[in-house]
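Below you'll find only one chain, the form predicted alone, shown as structure tokens.
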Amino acid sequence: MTRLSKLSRSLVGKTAIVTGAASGMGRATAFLLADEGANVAVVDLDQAKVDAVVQAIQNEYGPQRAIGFAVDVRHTEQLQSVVDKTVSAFGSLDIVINNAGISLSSPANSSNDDFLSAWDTTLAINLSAYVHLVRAALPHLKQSSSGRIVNVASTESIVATPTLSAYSASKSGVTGLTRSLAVELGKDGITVNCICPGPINTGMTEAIPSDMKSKYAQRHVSLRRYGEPEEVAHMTVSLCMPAMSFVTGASIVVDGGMTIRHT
């Protein structure tokens, strides 16, 4: 059938690195953009789960759609080997979702040795990854008819939660590197977004208490509930589409409305 729309929302031969893939949002977004025709490269820390996940997109779409790898994001010679791999594998690079994560408690009143060891740690893996990720895949980005990068950021960057600095600190530079590498790269026609979840099911949640989640629910968020990360994954994966072409240097909240409710 005959579209009368210009642009499309195919991903069909588009290929994708997905950082923290292995569980969580980020393996909710491997799967997605499998399902709507892209290769994928799926990144995680541990070996096993990351099998898992690219044994289940081949299991659904064939050995040649998915490829794995278990690396520490904090090397930067092991991103630029996921970035060399990858093309190897595929032909190219179209698309880079930055989404490896790690919360870390730290307060101010800890000793040195203490709050230093989480404040390197979480901004290594949540900020400084993210841009040494897109510098090993940049050449490759610039030569795509559609080049996209999406930064996993946090509604910690817009409120704040008592002891956890660190997080925040990170998920607010990546809002800021969104922005700054959205008006630098434009003019390659690579458009570069943010997502900000609220609060998801993931295993960085999964030890609270369900009665917990519940009564922070109904008190904060406007749905009345925790999100799932495949919700959060249909936001990142949009902005990935071809169409999403005019889309560039925006932070998207998905949180149901948790950081405009005043009541």
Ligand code: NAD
Second form
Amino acid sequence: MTRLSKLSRSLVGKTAIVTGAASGMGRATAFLLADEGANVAVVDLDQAKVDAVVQAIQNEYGPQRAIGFAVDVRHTEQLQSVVDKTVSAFGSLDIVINNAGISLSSPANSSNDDFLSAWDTTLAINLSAYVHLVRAALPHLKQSSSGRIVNVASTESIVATPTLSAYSASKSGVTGLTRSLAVELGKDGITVNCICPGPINTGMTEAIPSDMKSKYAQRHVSLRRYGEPEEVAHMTVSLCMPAMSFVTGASIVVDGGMTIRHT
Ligand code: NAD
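Structure of the form predicted in complex with the named molecule, given the form predicted alone:
Let us now look at the entire complex, which starts with that chain.
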């Protein structure tokens, strides 16, 4: 059957690296990329958790469709090795999803040691690692017919919460990095976008009691609930499709209408 449209939504034959893919939105994104036909490199800290995600994808789609790496994204040389091994396993690299992240609360007036430790760790994982992975992946993304980078930021780059200055600064950095890379890499046909999720039920928010989540959502979120990881993953994966060829430098809010709500 001939199709009337020209641009493809299929990810068959594409290869993606997803960081922080053992939990929450990263895992949902890895599964969805695999559902849509991509080969997936799963990157996270814990070997057993990485193996579980890789196993789930392999069980569904075959042993050749997923590979795993237990890596701390702060180690730049290990990111280079992830890229090298992914390309040698799958033959190409088309998609980078920078998703691994942490949120450390530290008031600005806490002790120097506490504050600086939270600041340095947060910036290293949530921001510096993102650009290090992009730099390692660039030679391969340039060879792709549809190179895609999606960075996970947060609504904390738009609004703010007390004691989360490091987190908010890191996520604002991600939106700036996204725009800058989009401008720089446009000539290579690579798109660079970021997602700003609102409150989502993941590992990061699991310690918040459900009655507090519900009270918060009733008061702040237009849809009156927390989002689920897959609801964010669908936006992330859409940005990776070959058809998504003229969207770059965008910060896309996926927050159930939280940041637009006034009353
Ligand atoms: P999550 O805790 O379920 O997943 C984050 C994953 O990142 C974990 O598996 C963790 O092990 C991994 N990770 C953390 N540090 C790492 C490191 N140094 N090296 C490798 N992996 C590391 O949380 P999530 O909510 O799915 O987080 C995904 C992204 O979404 C993060 O960047 C987070 O800041 C962002 N985010 C989350 C929310 C939310 O409400 N959950 C809202 C906005 C943005």
